[in-house]
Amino acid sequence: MRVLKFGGTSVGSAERMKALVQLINDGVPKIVVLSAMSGTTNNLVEIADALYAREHNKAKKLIDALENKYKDVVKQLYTTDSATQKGQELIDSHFTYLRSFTMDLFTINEERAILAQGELLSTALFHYYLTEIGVDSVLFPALNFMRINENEEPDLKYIETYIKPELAKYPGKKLFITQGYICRNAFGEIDNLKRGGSDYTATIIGATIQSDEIQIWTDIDGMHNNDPRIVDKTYPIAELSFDEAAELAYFGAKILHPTCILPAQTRNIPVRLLNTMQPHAKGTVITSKVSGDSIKAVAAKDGITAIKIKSGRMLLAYGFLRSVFEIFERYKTPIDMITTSEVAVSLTIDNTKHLDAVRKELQEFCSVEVDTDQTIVCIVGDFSANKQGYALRIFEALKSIPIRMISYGGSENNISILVDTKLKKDTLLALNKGLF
C-alpha cells in the first residue's frame, strides 16, 4: 500500500480537488493524506487570535467570511442535489461548532480543536466528491489512531497498534482518505503536529504500515538545488539520500517538513516528492542510497539568533559545556550550530521564547553577546573525511561574504555557515555561481 500526501494548494479549490482524482484513482491500494485547503489554517489562526483577545465580533466576521468561501466550494464541487445538500450540511455543522467558541472562555485546548477543522473539512468534502462520481473510498479519521506523547512527539508504538485494526475494518477497500496534521495528545485531546505536519503524518503512516512508497505532492517539482524564490534557473535534484534530504529540510527547504524524513528512514521506505501541477515530472526520490559525491544543494534558514559565550574559567575546565547545555535543555531551547575555542562557545538558536531567561543564567558564570537577524546557509552533499576540494570550492565562492560562524565536520552531509540575514541573497547567489 502506498501513502500519498497532498498539500493545501493541491486541494485549494473545487477545480484542484477534481483534478486530484486522476492522480489517486488507479486501482493501487493507498492512503491519501490531505492538508486543509490553502489559506484555511491561517484563517483559523486569525479566528483563534480574535477569540483569545475576546474580540468576539471580529471572530464572528472572520468565521462568516471563511464559511462563505466553503459554501462557494460546495457549489462548484458537486453537481447532484444530494451531494450538494450533504456538503452544505457538513459546512453548517463545522461552522456552527466554530461559532460556539464565541460564547465561552477560550483556552489552548479550544484553539487546537479550531485548528483541526481545516483538515476535517477538506477530507470530508473530497470523500463526498469521490462518492458522487462513483469512486469507492473510505473516510479514515486520523483522530482514531494518530497520537503524540507527553513530549509532543509522535507515539509510534500507539499509532502502529491502532492503525492496523482500523484498516482491517474495511476488507477489500483500496482507497482511504485521512487528515494530515491533526492528532490526539497523551490526554486524548485534539492536538496537532505543528505547521507543515501533514508531511509528518504521511511518513508516520507509511512507516507504521510498512508502505512500499510515500509520495509528497506539492506545487513544485521536487527539491531544488537552491531557493527558486531567490535564485534563477534552479533545478530539481533527481536523487537524495535520507540524510541529505533531512539536512535540507531542517535548514530551510520549504518543500518538506523538517522532521518527516526520520520515520521513513527508520523503515527504509522511499519518499518521492512530486508536483501536482506537473504530475509527469520526475521530481525527487529520497532513499538510503548515497548517489555520487557531488555538492547537491543549498538551503537557508532565517530567524536565527547567535549567542557568543566567553569565560576564562572555560580554559582547560571540564564541565563547562555541560553547564551551558543544561541551561538550554532546562528551557527546551534547541541549538542549531555550535563552534568552540579554548575560552569561548558560539551557538545559534531559532526559538527565542526563553532567550532572556537563558541569557540571565549564562551571565552568572560567563559573558554573553547576542546577535539577532542571522541566517544559516547549509550546503549539502557528500563531505566524508576522505573527500578533497569541496571546502575550497565553497569558501572560494564565499570570498566576498562576511561569515559569522562555520560548522564543518559534525555531519558528512552538511557544511553550514552563519551570515547576517541582509546578506542571505548575496550568499545564495554566490554559492549558486560558484558551485552549480
Contents of the next structure:
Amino acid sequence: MRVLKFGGTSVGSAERMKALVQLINDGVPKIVVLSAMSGTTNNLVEIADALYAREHNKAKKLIDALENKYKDVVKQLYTTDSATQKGQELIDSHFTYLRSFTMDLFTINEERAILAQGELLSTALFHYYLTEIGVDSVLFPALNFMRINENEEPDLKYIETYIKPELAKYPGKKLFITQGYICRNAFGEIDNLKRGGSDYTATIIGATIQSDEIQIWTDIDGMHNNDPRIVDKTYPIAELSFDEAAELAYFGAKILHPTCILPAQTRNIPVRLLNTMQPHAKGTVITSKVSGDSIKAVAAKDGITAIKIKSGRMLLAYGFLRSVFEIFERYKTPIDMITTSEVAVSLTIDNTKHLDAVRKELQEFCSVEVDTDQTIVCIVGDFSANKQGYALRIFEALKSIPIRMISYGGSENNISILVDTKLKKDTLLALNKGLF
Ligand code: ADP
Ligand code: ASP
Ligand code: MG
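With the form predicted alone already on screen, would you show the form predicted in complex with aspartic acid (ASP)?
Expanding to the full complex; the earlier chain stays at the top.
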C-alpha cells in the first residue's frame, strides 16, 4: 500500500480536485492524505482568534465568507443533483457547527475542534466527487487512529495497533481518502500535528503500514537548494539523505513539516516530493543513501531568540552546563543551536513561552543577555571532518554579513549560523551567489 499526500494548493479549488483523479486512479492500492483547501486553516485560525477575543460579529463575518467560498466549490465540483445536495448538506453541517461556538465559552479545545474542520471538509468533498464520477473509495477517518501522546508526539504504537483493524473494515477496497493534520490527543480530544502537519500524517501512516514509498505532492518540483520565496532561480535537488532532508525541514524549508522525516527514516521508507502541477517532473527522493560531497541546500528559520549566559564560575569548572540545561529541561524548552567559550555560552530557542522563568533562574548564578528576532540559516551538505574548504567557501560568501553565532561540527551535514532577521534575505542571497 502506498501513501500519497496532497497539500493545500493541490486541493485548493474544484478544478484542482478534479485534476487529482488522474494521479490516484491507477488501481494501485493507496491511502491518500489530504490537507485543507489552501487558505482554509488560516481562515479557521482567524475565526478562532476572533472567538477568543469575544468578537462574535467579526467571527460571524469570517464564517460567512468562508462558507460562501465552499458553496462555490460545491457548485463547481459536482454536476449531478444528488452530489450537489450531499455537498451542500456537508457544508451546512460543518458551518452550523462553526457557528455554534459563538455562543459558548471558548478554550483551546474548541479552537482545536475548529482547526480540524478544513481537513474534514476537503476529504469529504473529494470523496463525494470520486463517488459521483464512479471511482470507488473509502472516506477513512483519521480521528479513529491518529493519536499523539502526553508529550504531543505521535503515538506510533497506538496508531499501528488501530490503523490495521480500521483498514480491515473495508475488505477489497483499494483507495482510502483520509485527513492530514488532525488527530486525537492522549485524552481522546481532537488535536492536531501543528501547522503543515499533513506531511507528518503521511509519513506516520507510511511508517505504521510499512508503505513501499511515501509521496508528498505539492506546488513545487521538490526540495530546492534555497528558499524559492526569497531567492530567484533556485533549483530542485534530485536526491537527499534522510538526515539532510530532516535538517532542511527543521530549519525552515517549508515544503516539509519540521519533524516529518523521522517516521520514514526509522522504517527506511523513501519519501518522494512531487509537483501536482507538473506530475512528470522528477522531484526529490529522500532515502538513507548519502550521495555526492557537495553543499546541497540552505534554509532559514525565523522567530529565534538567542540567550547569552556568562559566568566567572564557568572557568575551569565542571557541572556548569548541566545546571544551565536542567533549567531548560524543567521548562520543556528545546535548545536549537549552542556555542561555548571558556566563560560564556550562547544558545538559541524558538519557544519563548517560559523565557521569563528561565531567565530568572539563570540569573541566580550568571548574567543573561537576550536577543529576539534572530534567524538561523542552515547550510546542508556532506561536511565530514576529513573534508576541507567548505568553511572557507561559506564564510567567503558571508564576508559582508554580521554573524551572531556559528555552529560547525555538531553534525556532519549541517553548518548553522545565526543572524539578525533583518539580514535573512541578504544572507540567503549571499550564500546563493557564493555556493551554488
Ligand atoms: P503544501 O500546501 O502542499 O503542504 P507548502 O506551502 O506547505 O505546500 O510547501 C510548499 C512551499 O514551500 C513551496 O511553494 C515553497 O514556496 C516553499 N518552500 C520553502 N522552502 C523551500 C525549499 N527549500 N524547496 C521547495 N519549496 C520550499
Ligand atoms: N491544513 C494544515 C495547515 O494549513 C495542515 C497542512 O496543510 O499540512 O497547516
Ligand atoms: Mg505544507
